[in-house]
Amino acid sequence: MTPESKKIGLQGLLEKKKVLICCGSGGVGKTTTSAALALYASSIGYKTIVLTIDPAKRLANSLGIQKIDYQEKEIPKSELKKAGVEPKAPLFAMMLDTKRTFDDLIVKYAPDEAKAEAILQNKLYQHLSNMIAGSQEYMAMEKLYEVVQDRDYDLVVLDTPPSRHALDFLDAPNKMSAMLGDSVMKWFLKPSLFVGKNSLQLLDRSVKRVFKAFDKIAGFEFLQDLSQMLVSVSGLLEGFQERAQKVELLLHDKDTGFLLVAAPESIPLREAEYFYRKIQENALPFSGFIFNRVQGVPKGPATPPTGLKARTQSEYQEMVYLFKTLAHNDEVEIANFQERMEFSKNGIVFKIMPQLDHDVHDLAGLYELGGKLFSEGPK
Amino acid sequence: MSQRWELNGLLQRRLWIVTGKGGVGKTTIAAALGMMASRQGLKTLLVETHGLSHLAELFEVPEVGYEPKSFKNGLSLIRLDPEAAFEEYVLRQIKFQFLYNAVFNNKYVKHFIDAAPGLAELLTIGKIWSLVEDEARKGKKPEFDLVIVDAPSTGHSLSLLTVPQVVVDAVRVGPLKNNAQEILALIRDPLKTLTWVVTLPEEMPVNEAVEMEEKLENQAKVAVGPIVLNSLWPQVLGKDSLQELKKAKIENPMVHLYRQRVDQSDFYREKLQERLKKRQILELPLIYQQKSPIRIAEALCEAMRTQLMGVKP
Ligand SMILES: Nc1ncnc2c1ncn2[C@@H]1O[C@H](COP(=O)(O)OP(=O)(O)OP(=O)(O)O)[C@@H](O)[C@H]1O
Ligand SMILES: Nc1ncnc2c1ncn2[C@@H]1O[C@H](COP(=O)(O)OP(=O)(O)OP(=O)(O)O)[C@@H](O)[C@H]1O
Ligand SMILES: [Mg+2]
Ligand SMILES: [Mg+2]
């Protein structure tokens, strides 16, 4: 266990951080946690925005952001009050799209409309654009940069997509430029490919070898298509790279913090461990773990009330056992995890959010969770 | 009337692909299915498709690599690796290692696969195809009767299953196109390939399962097998007991929460049944009696067997 003195609360974190990024594997509660965190922060006086990704419909409704229009929406005070929240600062929300995003990048970084159009119309591009690794994750980062740069929020909370390939978004810009910088790729970027098969004679021997190999595998026409697409995309690279560098600086900034949301089960916690190591490897500012949906034992007599049928009694006992086991398992998993991770750093937040007895799709539920996040109690 | 599956029919397929939203239990179900198949005497290969698959960990065996490794009667495990698959594929086409080494310096290969859209998926599904079909194409008896893939979560799984069509459309001629067509022939043959969609009794997993079922059928054109509704709340209190507690006005928070959990499970079970009328849904309980992932998988294997063999528990 971490010594109590080394832990700091979320409140302490807010004093230091301007951007909090909630990441973690699929379905663990990233979106819920981001919203709860933002809501609570605004209630204690931070002007906050939450950038959310694919929220459940009812949650989007509660936040007033049913549409993806990249608009920041303020959540009306009246709505907050209805949910029992007395906000000291305004709360905003915005939905990010994780689809069709690569097209946006092309339009954004193309030198002119015609060039953008040429790429968007490229047959190969159309086939492949929605598979480009990490582009969705990257778009979320771009938007984050814009909001942090151009607005005056005290706190920006970013939700992240369920990224199978942990933290893909961090690598996305690097991957793209690494590919285009590679020698193999450079050959593809040579206009000589357009001339046709005969032009191969003009190439030097090693290059010729490469093309022969590719020709054998994929066919020459395909190579031409590919080359054509890459030539047009490579024109955008400069702007793209420049921006990517700025985004990366923001992610590494001391005002930024990564929060890892995890479920208290053995396999998911292994995954959280992997995420954590990735964050360390990338030298990103890590702020803490949030264990979500941790089961507690509900209040109630542990022994069945007397006077019931024998069968009912034994079934009641089984129910008590069920609840206790679930709570116990979670507790053990979390303890093991902490032991394995050997937190050495000061200032890492470690929080437990209980499993609520209902889905969390309304402001009241989010506020309840937010309260737990910020409570300074033993757990 | 909804489709009914029967264990023997399912086991005649050659390739099962287990998919679903993140965290719903894909890896656990893949393991349970592997146990089920090997118990019926099939030589079964479990496939990890990504670095975080944890199947080896679940079975409490050392990590495996790119070669299938048998670790238990009738069960083998392999971890796919796009880079190794790339080398294997290129070598099949050009046949000279020295040429491969000259052209594809290792560093380039990694970047290339990382960055080229869809390539990692193509290599993965291509390798799966060769694991299923290689021997048969040479007229030999296949090494494995059944290949079970622990696929990535929904969106990435869909890329895996749709990328061969992209290649067929985009590439005009050549071996790449031929291979893609062969892959399609395997995954779109309902007598050979089945997908298992795993979900939970919660809103988003149910929605995603419904969407996935539709896309598998219409977009990827891959046959959909049983839907696995995992982690239903265990009904430890029978109807009579619940009634008696109600009559005796015993309504403490524990009983209250218990009822709520049962209601939630029922609600989403009905919702799933309603929206996937033609599918058979296997209902699996939350296993609380066991703690280790392998024991959980064993318990789920039992539960699926019971439902697929039509044996009343
Ligand atoms: N503490 C909690 N108690 C009860 N329900 C919860 C809790 N946290 C999250 N949920 C519910 O779990 C579901 C998944 O949560 P959420 O959408 O936040 O996960 P996510 O990590 O963003 O998922 P994805 O990876 O798909 O984006 C939602 O229906 C949410 O209401
Ligand atoms: N029916 C069940 N009862 C109890 N625990 C379960 C059940 N099904 C799965 N689990 C547990 O839930 C956790 C998540 O399961 P699993 O890792 O199989 O999900 P997954 O869908 O493969 O996740 P990912 O998307 O991260 O790969 C595991 O710790 C597993 O042991
Ligand atoms: Mg989410
Ligand atoms: Mg898994």
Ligand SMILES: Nc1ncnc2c1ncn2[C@@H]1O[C@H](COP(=O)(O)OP(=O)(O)OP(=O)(O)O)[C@@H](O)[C@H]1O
Second form
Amino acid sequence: MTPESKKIGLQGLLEKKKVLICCGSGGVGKTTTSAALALYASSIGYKTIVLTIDPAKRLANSLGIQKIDYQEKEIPKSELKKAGVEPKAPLFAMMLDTKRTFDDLIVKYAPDEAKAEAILQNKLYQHLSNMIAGSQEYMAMEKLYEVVQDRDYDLVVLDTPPSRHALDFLDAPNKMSAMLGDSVMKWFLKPSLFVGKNSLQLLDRSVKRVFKAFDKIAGFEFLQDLSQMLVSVSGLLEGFQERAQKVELLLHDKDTGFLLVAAPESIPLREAEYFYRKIQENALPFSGFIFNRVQGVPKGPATPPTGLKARTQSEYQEMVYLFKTLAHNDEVEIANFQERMEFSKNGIVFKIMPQLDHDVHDLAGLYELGGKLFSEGPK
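Form predicted together with this ligand already given; the form predicted on its own follows:
Only a single chain is listed, so you will not see partners or other molecules.
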């Protein structure tokens, strides 16, 4: 293995990256891993924020706060100290609110306050702002960009949805940019087309039939709301498109890294393989794998202690055999996966996390898990 291909640890990764995007299928401990990574990073001196799209109450409780919302919320130092954590830098948590982020973009790119208010108060905008193609995924990436650019965090950790949905995140900036740059979209937003009922005469026959159908179903009020909204946003396209391109650049930036969380089971590993291939296709900065819940062999003698009854000795030996078999199977799964991925040539994190004998549900548990994540060696 050459020096370039030498695997690195999370500690080394923090020295190189400002944004870590944690991906993976459901049920592999991705959210818990994201929180543990962020907590431990703050404990060693990195001002950190963990962003989540799925505001699970369990995550908020684990972090010692009542709930996570769209505002950055610092984890109380008093709660950290109770858990035995002495952070050298503050830790924050935040939920990604896509609707609010969209509204903020409208305010940012509207030419004046009155125009922005007209859009925000438009009934159709209020109903459709979360339904425009790609908006939810894109707005989450937009908030990530805003946090990275406008805040002074040393580290931003993003907990994404399960992997197939996280691919929507990767494509969202391109989709938004393409949609806003589409000539058909720009034609559709021509103000001259939406002046009043008489403006339907300007449309060709097929488009006119569509609008007349809308008129019958929803009434002319619907067309008026549509007209007002489209005319209002037409002047914002250039700003939106420029921002989408900047978000896309963030995903490819050298300060960004993608961490793939997986478990040594067939379905999660297939998901991980699929996601890894997509990362490679998109030339995104991949930073490594974290394998969670890997079975180990509990400490204890391989042979039964003396003095046990014959039946107990047999059960003991069966239990030892079971744990050794499970551990061997996990080891083989990971080794085969590593061989298929051919990533040993990359300088990446390759961390194997043991199956814990307890659930992680509080700051103390997250801190313990973080310590294992940042420890040297595979476990």
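Between two forms, the rigid core is defined as the largest C-alpha subset superposing within 1.5 Å. Residue numbers count along the first chain shown, from 1. Owing to the predicted nature of the structure, the values given are computational and were not obtained by experimental measurement.
After superposition on the rigid core, the Cα of A110 moves by 2 Å or more between these two forms. Shown in the overlay between these two forms, fitted on the rigid core, is a CA shift at K309 of 2 Å or greater. Shown in the overlay between these two forms, fitted on the rigid core, is a CA shift at K246 of 2 Å or greater.
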